[in-house]
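Below sits a lone chain in structure tokens, taken as the form predicted alone.
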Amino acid sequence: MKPQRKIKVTTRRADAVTQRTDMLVVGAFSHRKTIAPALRPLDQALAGALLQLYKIGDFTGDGDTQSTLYTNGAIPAKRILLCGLGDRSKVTLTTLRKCAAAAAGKAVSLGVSSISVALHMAMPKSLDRSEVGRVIAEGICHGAYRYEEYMTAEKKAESPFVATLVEADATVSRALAGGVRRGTTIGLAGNFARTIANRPGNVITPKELAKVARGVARSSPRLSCRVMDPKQLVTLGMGGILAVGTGSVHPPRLIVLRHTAKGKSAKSKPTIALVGKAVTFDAGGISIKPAEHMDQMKFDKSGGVAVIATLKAIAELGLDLNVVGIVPSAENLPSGSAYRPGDIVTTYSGKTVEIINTDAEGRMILADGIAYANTLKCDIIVDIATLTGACLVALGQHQAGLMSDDDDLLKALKHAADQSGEPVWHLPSGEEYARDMKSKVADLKNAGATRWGGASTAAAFLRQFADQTPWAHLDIAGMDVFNNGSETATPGSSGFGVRLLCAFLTHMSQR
């Protein structure tokens, strides 16, 4: 396979106007009759060219707008990329992240491999400069990413894509640098997740995903990995995972990736469980899916991949937390050995489940993963999964569904969503939905009697396996993939969940 292009984000104490670079990226606000003070030295060096763009209407400064200006030697930078930030009073960290992603994407499309970034120059002082550095780095990593492992066209070896945040003030530069280091770690972890999620089902099987997790564990002394094969799953009674995997020649696995807190006090610290669905390919089993768009079902491992990438990131960030990543992985295919509608499955918890639809497989493997987290005496359980088409119907491709029975956990995850720019919307999952999941021949059934409220009934089903542990569910169906790409991202996996979970764990480590 062709190696992925490396992306590097750094900082330099320098004046943006005198910076020698292929592209200088600056941000500008909308509705300007004059150039912002921070950009005036640049405008003066360009003989008023920036202001002229506003006057003739070639650039408005509205969000998601760009304009490229060639300097013709007036300054050392070969070209200026003006990025619209919208109304100055409404600018947020998410605005900056999107702008940085769009700028990096533009640079890559132009064949530019080295850029200087000064998006922060006109930012309100109310925005913490370390956080500004973080979101710009995250955005650059996201926008510069391309998935080209299987492109066979001959090309020269690509040099790394390098982005440098430039700032003349020493104090500001130091603050930006700390944020850039954190943002680059998180951004590259997100790209790692995108690469693994983008790999097809004939490359990433449950066994191969376990190898990926083991490789991540070897990267840090604070990580360890245990993989349970089918024989061990049988011994443990992991009936949910085993049932889903019976139709495939690629047997299921349960991946347990641990991150241990620092020092002798690690055992006394709470443990957070992240449980991620990793169906490496989902044909629906006997309840087979339509052929149209079935190729996208390689992305049904996105929740589990996000968990593995998050553990990678927090180890590199040095968070002082006990975290266990639990990734049940199976391939859901129809065959003579596949589980059937009408089957009754005994899960790891001992609860029995009547199978109504074999395409409701994610909740079956998560049921075992969540119950296993309870046996490890985890203090908080958060699961993440591309679980239901119903969530996509409800929220579209704009927000993930968030369900929980714990107000403090809800609040923490909503805060993390705001900080990470990966938005969530709280959906209900109370007893009225749980009643819809009761079976007449078993403890539960794996699908409701109607299609109404499918995201909420699925979450209510999962809640039965968390027992009394504070629990939350993230349904990322629709958020896991960019179908057509955009100005900020290339088509394929979005890596959704990595930034959100990193923000959540960072917040928990500071409490």
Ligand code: BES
Second form
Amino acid sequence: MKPQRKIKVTTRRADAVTQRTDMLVVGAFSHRKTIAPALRPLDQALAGALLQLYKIGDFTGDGDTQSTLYTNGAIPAKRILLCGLGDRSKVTLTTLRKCAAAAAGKAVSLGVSSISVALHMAMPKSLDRSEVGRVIAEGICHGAYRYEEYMTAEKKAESPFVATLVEADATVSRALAGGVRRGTTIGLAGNFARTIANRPGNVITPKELAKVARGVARSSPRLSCRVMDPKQLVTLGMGGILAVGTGSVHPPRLIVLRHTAKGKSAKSKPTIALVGKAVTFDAGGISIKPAEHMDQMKFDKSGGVAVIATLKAIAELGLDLNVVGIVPSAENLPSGSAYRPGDIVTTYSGKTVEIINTDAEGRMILADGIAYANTLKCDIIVDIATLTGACLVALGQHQAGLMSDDDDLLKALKHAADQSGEPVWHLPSGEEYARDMKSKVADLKNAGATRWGGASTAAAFLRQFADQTPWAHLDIAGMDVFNNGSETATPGSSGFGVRLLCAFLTHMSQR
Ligand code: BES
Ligand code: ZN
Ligand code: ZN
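Take the protein just shown as the form predicted alone and give its structure as the form predicted together with the ligand.
Let us now look at the entire complex, which starts with that chain.
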């Protein structure tokens, strides 16, 4: 296995115009008759070439567009990548992050391994420079990423990809640098999640995922990891995780990765539980899935992987918060020992579940994970899972489903979605949906009578294992699967959830 290419983002106090670099990245808005004041020195050094691009219409400044300019010695930079930022009055941090991702992606495609970035120059002064630095760094990390561990034909591990934010003003540069550090930590944690999620089912089994979590825990004194094997799961009575795991020769695990707040304040700080679904491969079990696209079900561990990566990030960020990551992991396969439709499973909470469809396995392992979180006396439980095809049908691949009956939690997660550029859409999960999940022979059944409202009925099922604890659920089914790549992201896992959860936890730690 080839190591993944390293990505570095730094800040330098320097003038963009005089930077010696293979590529200088700058942004510009649409509908301009004149060059923005911030770009004028650059335009002058290029004898008006920037303005000329607008005039002849090659560059419109519209969002998601780029133009490459070859400087031919006019300035030390070999080329300029001019990125469209769209309408100036509509620009947000999300625009900037996407732009940075597209620029880094372009550089990697061209084989350029070192870039200078001055995307912040055109930004309105109203945007906080540290936040600007954060989103640019997040975008660069995201856009420069490629998954290459098994590409043996391509040349061996290349030199790192290095991006340098250049800014001449000391105060601005300092503000940017703080954001760049945080953004890089979050962005690289996202890439770490993508690499683990991209690894296939024959490589990442529940046991291997537990090793990954242990490795993360070793990297920080604030983190500790405990892994429950099947024997311990039997002792605890984790019937949901065990049932899903019985069909595979790779037995299930419950991974518990804890982050403890610093010093004496630790006890007074709230504890937030993140519960992530990690089905290392979901064939559907006895209720087997169709062959077409079944390969995509290696991404069914994405929720759990996002939780592990988020804990890594918050330890590196030094957040003053207690967080417990709970990752139930199993492989869902059909076999002579697999659980079957009609089975009645006693979960960790004591609630019994009639199995209608073995492909509704995520809620079975999450039921135990959420109930376990409840025994730890957490103040908040947020679960994240590639839970339902129905969510993908409802929201497509642009937004994740968010379900909760707690207004404060909904507000906090929506705010985190805005700040992280990982959008969520509130879907219902109330009593009327829970009614669909009542069994005639057990407390609950794991699938409703119809597929209608499947994302909401699944959430209503999970809700019952959180008891009185404020709870929210993120259905990220559409975010990693069938991802064939775009201008801002390479094919495969998007690492969805890491930025969102980091933003949420950062906010919680500041309360
Ligand atoms: N892992 C799947 C959900 C999924 C589907 C994720 C497509 C990503 C893309 C989940 O375990 C599943 O199969 N859910 C069933 C539930 C149904 C049987 C009640 C589904 O959505 O069809
Ligand atoms: Zn399934
Ligand atoms: Zn699944």
